[in-house]
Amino acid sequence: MIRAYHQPKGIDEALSLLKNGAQAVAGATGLYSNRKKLDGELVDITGLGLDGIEVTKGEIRLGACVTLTKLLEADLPGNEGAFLKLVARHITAHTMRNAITLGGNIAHTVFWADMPVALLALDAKLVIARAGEAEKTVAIADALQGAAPWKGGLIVKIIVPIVQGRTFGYERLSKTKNDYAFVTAAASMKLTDGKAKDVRVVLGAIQPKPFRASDIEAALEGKAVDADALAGAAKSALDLPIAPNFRASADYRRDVTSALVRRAVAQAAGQE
């Protein structure tokens, strides 16, 4: 049962509560997402000023309590801004986007979450605060691999680097707009003299956490993204690990993954 609901007036008070085992809550859309019985205290972080958006010459800095709706309404620069909006627009319905926050979508790390896939393709970083400690910046790639570095603390900001000439592709398949995805695929790259550089191919909803398809990235790196390269990426995707899932067979989701990888890479390369 929920024993207490706190509304701290400042970040230090919130961090003190979180250090002692309370759970942060903002939009609360993920509160029961793992069907676990809650037994503890909740800390409402929506009044801590963590909903700001700041754009500098080289970064987009997003507060952890920025909702998907606020993200869609913001004036965000470059291909990175357009990509963030594209992904947010495909996540559930408007009413839910009013509640879902960026920090919450990351912190709950449910397999179907969409924003971690996009942020991994963006090489984003997380700023994490803990009681009595200096803020720490962690690459989201590192944060998703190990134990959640925000446990006992709080994600306060997401930093997205703006990289000149970086392009993106994004594909998602679900039964309905409000449904969880069968597969989510994102790709990013820079095209230099017609060849792909700094390639990122990220998959979500087929494993407990989103991950980079390193074999596909390596096969595309430094190569022209032509028909053969796209066919090779699609074929390699058939070998990616697919976790058991009650929503569809592994074979079906494997075929979908192959198709979406091809399309996301083609989009990033400006071919779709």
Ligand SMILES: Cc1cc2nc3c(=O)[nH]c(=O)nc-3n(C[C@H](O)[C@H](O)[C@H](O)COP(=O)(O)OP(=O)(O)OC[C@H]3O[C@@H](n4cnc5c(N)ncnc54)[C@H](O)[C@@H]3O)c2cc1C
Given for the second form:
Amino acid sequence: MIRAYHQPKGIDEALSLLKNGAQAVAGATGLYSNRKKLDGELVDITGLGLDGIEVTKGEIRLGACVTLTKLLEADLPGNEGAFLKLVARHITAHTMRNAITLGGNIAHTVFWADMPVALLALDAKLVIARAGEAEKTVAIADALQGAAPWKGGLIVKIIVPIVQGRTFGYERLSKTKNDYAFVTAAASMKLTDGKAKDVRVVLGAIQPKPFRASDIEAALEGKAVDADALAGAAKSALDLPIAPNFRASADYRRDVTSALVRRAVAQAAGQE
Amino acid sequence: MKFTTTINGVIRDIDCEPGMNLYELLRSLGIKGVKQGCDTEGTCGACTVLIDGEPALSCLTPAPRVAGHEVTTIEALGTPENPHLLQREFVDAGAIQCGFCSPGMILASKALLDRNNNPTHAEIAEALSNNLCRCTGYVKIFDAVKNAAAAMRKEAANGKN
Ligand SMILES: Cc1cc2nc3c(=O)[nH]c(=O)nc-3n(C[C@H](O)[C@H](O)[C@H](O)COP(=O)(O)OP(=O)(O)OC[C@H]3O[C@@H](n4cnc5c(N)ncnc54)[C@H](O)[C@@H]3O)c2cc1C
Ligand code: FES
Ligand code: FES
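For comparison with the form predicted alone, please write out the form predicted in complex with this ligand.
What follows is the entire complex, opening with the chain shown before.
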């Protein structure tokens, strides 16, 4: 049962409520679709001014309460901006996107969460605030491992670096456009003299949390993305661990994973 | 908990349980145009209302969040004698069968047409992407929205708007 619904106007008040065990509510789409299971006090964080979007020379800084709709309507620079929008567009449907926030999509750690897949490919960072502590910046890859660093506090900002010449690929297979994904694959790299640098290959919906396929990344790093390299990536994707899923069998999704990894890498390399 | 909100143009003082969602609040006030068509999980859109003119799923909206905001439900749109233009076009196009999805469909369409009275097919599909109809097959719903848009443009051209 929800015992209290707090609507603080300032971040300090929100953080002290969170420190005392209350739970943050942002878009409410995750929390209220399981409302009967909630027990305790809620802190509405949508009145804290965390919905700003700031573009600097080298970064896109997104407030944690920016909704997917606001992201889609914003003027965002670079391949990074286009990639963020491509991913946001595939998440559920219009009215839901009016509510779902970036912070909520990260903190509601479920296998189908799509934004963390994108943020891993983007090398994004999270700014975490906690009562009585200085804000701290954590790489998304670290934040998604082990205990959530925002527990008892808040994600306040998401920082996306803008890297000249970085390119992206994105593939998502689902039953309908706005259903949960069977598999999601994202790739990013920087092609220098025909060689792939800083390669990221990220998989979503095949494990409880999205993750970087470091073996595939390492095999592609510093190489030309030719037919052999793509075939190699597709082949090693067959070895990735695939958790069961209520939409489709692991065997089917293993084959899909392999195909989507190949396509996402080829797209990022400008070949599809 | 206590707060003040505007529902269909009327300022109301609310006193509700802190854990209520907006759907429950509206039904408890006798506003029955909001429907629940799924397990309050965001998949049907029958509970769609407008908050400050933008579509929201009332089942996934904490009730206290509408404090100080304006909520619009289908009840505000017209009467059987004098239906809103969208309601008239939905009826005329045969876009209503059981009618369970219609309040949500019409409100989501209204939000679209209020900002764009000449939407493309793709824009209508996007605006209605969160609204499930189990009866009509959508073709007639798209016809209704397009006809309503055309009627709106005509009214605007005649200076009636
Ligand atoms: C039917 C349905 C289908 C969906 N399909 C998809 C899909 O395919 N892909 C996808 O990516 N998403 C999908 N979603 C959305 C996803 O499951 C979550 O509902 C959504 O991401 C939660 O965001 P929110 O802003 O509504 O968060 P809330 O529901 O408000 O909060 C969710 C969790 O995050 C915490 N939280 C929120 N903001 C912060 C913050 N700033 N700092 C710390 N903690 C915070 C809350 O305490 C809570 O634990 C779907 C949702 C539904 C209901
Ligand atoms: S009741 Fe189905 S989306 Fe709200
Ligand atoms: S008319 Fe029956 S659900 Fe749409």
